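Take a look at this one chain, the form predicted alone, written out in structure tokens.
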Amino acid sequence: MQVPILKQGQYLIASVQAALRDADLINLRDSLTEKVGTYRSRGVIVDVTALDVLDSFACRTLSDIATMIRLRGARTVIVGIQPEVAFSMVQLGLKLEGVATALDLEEGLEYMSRRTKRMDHGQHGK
């Protein structure tokens, strides 16, 4: 299953919309980051709101996908994490390490207005 990944803006948005096989995990990591430098785009918002679950290889796919982003100059936000998948996570020891998270696309579009405007005043980093 391809995920859909529309520009908006400076900003490309990847909304998944049903469970994903690891070779469509890996075919999105790989997308987003070509998408990344071909719009020249500042951030990458990866909308997980229709999964019910997060493994531990999405879980360090999305880990990958922050850092092999922001390799590239962009940030990346994840939003939408249900709370019995946050739940889930927790008891299985499962973590997100160094990618920031939002409530919902729109605290997710928020947070990359703030920090591609620190980027632009040259506060990198963080």
Second form
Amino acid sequence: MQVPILKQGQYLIASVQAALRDADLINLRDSLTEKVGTYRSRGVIVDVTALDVLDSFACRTLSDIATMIRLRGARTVIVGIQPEVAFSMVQLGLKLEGVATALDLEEGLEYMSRRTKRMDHGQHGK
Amino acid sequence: MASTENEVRVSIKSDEDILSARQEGRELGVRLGFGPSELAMIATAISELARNLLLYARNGSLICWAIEREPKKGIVIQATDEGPGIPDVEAVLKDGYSTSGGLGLGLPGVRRMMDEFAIVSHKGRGTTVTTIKWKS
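Same protein, the form predicted in complex with its partner chain this time rather than the form predicted alone?
Below is the whole assembly, all chains and molecules, this chain first.
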């Protein structure tokens, strides 16, 4: 299943609707990395609220997405990791270290606006 | 392979099959009355074991069934392949061990998530990983 990617102002929002095959995750990674350039986006929000499993492959791909988006000059935040999914991830030893996370889409947008404001600030040397 | 009400059988040949195994196994867990965090662990364990089948043996089968050991009730998750076998079982149970590039957390993580865990592996003849999650 293809993940819809919405453009919301300066940000891209990828809203995962159902369980993903490995190939779908790879597609998501590649299309986000490309679209961040097409739309000159400042940030990417990946909403995983609908997922009941984040296994080692999914976590590694999310981590790759965050790194690739950062290398493209934008920021990534993963939102909506459910409590039981977080519990399983910890059991499995998956920490998603170095990847920004937020409670839900609202918090994710809030995080993005803080992060990108700081980037503007820095760029204008003030 | 066909699944029945108390048993799930999925042959694993592609990433699509990992999803089917995970979904069918989770549904069996729901029928057996497991709670949300146990279901997440069951689905995650299936995902990791099924992916190991693909990565190390190219294919295999993932079977789940209901188990009762009075007074406990639970689910057995078993992954079987006819791949090359695991030369050093102790080593693959250590965190961070991997022969396929970065996915070495699978087995020790699955062992932490589940209540019982056993591996039988024969060089050149394959591997069977059997795990049990008891209902709390």
